[in-house]
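The form predicted on its own is given below as one chain in structure tokens.
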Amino acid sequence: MNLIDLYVHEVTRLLPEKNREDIALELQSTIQDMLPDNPTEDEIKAALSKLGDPAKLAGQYRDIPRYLIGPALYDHYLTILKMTFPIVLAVVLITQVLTNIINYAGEATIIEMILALSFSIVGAAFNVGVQTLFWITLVFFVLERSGAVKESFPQSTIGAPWKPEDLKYLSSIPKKKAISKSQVLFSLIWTAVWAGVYFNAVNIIAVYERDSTSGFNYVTPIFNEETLLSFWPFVCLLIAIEIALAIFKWVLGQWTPRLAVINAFYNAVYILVFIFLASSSNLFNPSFVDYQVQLFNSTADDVMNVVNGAVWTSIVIAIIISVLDSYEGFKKARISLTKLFNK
């Protein structure tokens, strides 16, 4: 097998079994083209040489990409990352910090406290970095396999040298569109949060009653541990959700109607969810109604209607301010949609 045979053998095997014969006929034309009648090895080594590393060339011959986060998204990547990470690690940090606080029982002395607080910073934040990167890495591989980010990026500049020209493609983004970057922060900040706030509700959430000599002791938590990690898998869907949408208006940088029809669906899950938890039953801790009746010195009954009473407006409240939102949404991207019917 001479060279040429070599070179086109080596690309080849890169390649879908179903391509490789098409691709090495034009390889053996296109080689066949940069050399001389009866070529020397010499002659034949300079154009394989301009041809290049096999492993490459076979890679622009593939209609997938075999990087995982492309150049025109990987920008976006980082700078989400470095903006994610102090977030996360600053709410684990304080959520830690206060649940190792309220359990501490005065039995263990402040070196041991530190150090037990140390271990369990270290393994949550290692736990959540991990997640983190994971799930960012997804929402922006998802982006750029599915090509969700397109309308963003003119065509003629994606996968090829920047060229003055590429400009006549760009347009400024109106104002009433645009996104700014503080509200993508709030938002991870805002997912950070409550995501931190949820898992630790039962150390967090809770009855304190005022001592005089210890200051505010933990007396019983409101919400039921069991039915909050009941509804795990929901609200990691939720959480999801937001950091996917967060990171799709950071990239996109102005509403358009799918960005608008994402932010309604999410809109919508973080209702159902909302709803499903906050009417179940047993989401309040006995203890706490309990407690509740003593306080008050009245009935389980009467204090259920006046929780429930409370639930049920912030059902309400959650669902205007989902539904404001939501319509806001198609408002910013309106123009946008005009065109689209327009076409």
Given for the second form:
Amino acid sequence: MNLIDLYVHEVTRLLPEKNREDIALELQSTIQDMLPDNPTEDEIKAALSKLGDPAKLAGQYRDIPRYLIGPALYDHYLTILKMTFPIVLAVVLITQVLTNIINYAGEATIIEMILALSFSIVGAAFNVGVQTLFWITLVFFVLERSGAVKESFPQSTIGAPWKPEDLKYLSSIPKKKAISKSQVLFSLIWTAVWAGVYFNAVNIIAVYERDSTSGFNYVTPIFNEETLLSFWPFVCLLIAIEIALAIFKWVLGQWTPRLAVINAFYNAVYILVFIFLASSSNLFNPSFVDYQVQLFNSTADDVMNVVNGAVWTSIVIAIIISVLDSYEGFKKARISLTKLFNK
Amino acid sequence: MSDLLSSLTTELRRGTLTLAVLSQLQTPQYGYSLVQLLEKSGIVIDQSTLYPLLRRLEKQKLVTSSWDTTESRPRKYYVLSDFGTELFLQLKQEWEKTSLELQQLLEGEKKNELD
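Output block for the form predicted together with the partner chain, input the form predicted on its own:
Zooming out: every chain and molecule, the one shown earlier first.
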């Protein structure tokens, strides 16, 4: 085969079957037109380099966009990705933490458990992240190629064209007043974590001894399981309020006076339950107290004094945090857009 | 800097290419004769752009094509369709309007410079 045939073949090879022959014939005759009657090889080469890279020429003939997602859809693609990723990752986080806590039977040390949990979170997050990216990209790619969106409107209008009236539906919430979805998700995760810890306290919150051969050894639980779990109706109430509050926050998307009141109520309930639980007489496991007595060579009374001191400190800290949180709620509820403008 | 200039120039010319090609297809032309016609008027067009462009115009029903096999080698001739002629005249008007407006705009700028 001579150079011309090779060139034409190289171009048409990349084209759809139905146009191939016609384009090949036209290219042949065009190249012949460009050349004198008995061309030298140099003349042929010059003509072919005028036509340029066969792959590029074939690309022009094919007229298929050389991108996955065009300008009309790109903004929407990014928006969907940004919206989906935090949700998906939060779901992964919640499910991983929950399954790990539920399946925890106390056979592994707490550090081993945290390590395993981090590994499984990273693994699952990567897996799910790649899947999410792939499927969303695929859907947008199909949308792009199906021609559902007109190429001639690059300014991202899917559906009705933009009108000034559309502004009314936009939120004009000041940033400090707004409650982001990630904040809500985070508080839901937090609820799941502490609830999981509460119901498995005997297995998780315990004294561990360091051993040179087998790492950490479970010695004795700190809390008295019966006392701790006797509070379950109140704890369930607290969980229910927390979840309701999270849903309310999610729906509202901003702090309002009513939300601030509910938030303060939740904090009050939380403090009450916490104080009752922390001050109940049989909260601590007797064997934990014995262990401390042996460890520090002291009396049971001394140990109980230290423990009670810790309990009261934590109660005071919890009260301070709750008061601050309630106050913040009211403060945020008072922020208004007009005030910001008048400043 | 010159890179930017050449890319802007290319962009400026790209839109006029279709009009230039349509204007020459009032009489039937084959690929290479079209290249020569355009080059004679000083319009440089990449050949790898022109041939695919002709096919696109045909797909848009602006031109029709036919193979002429009477000569020594077969040639594909392109000519404006009725629809293509109509559209060409409208596009031509648009161009004349735009170029007039731009000319006035640029001349106004010159006057300002003189002031």
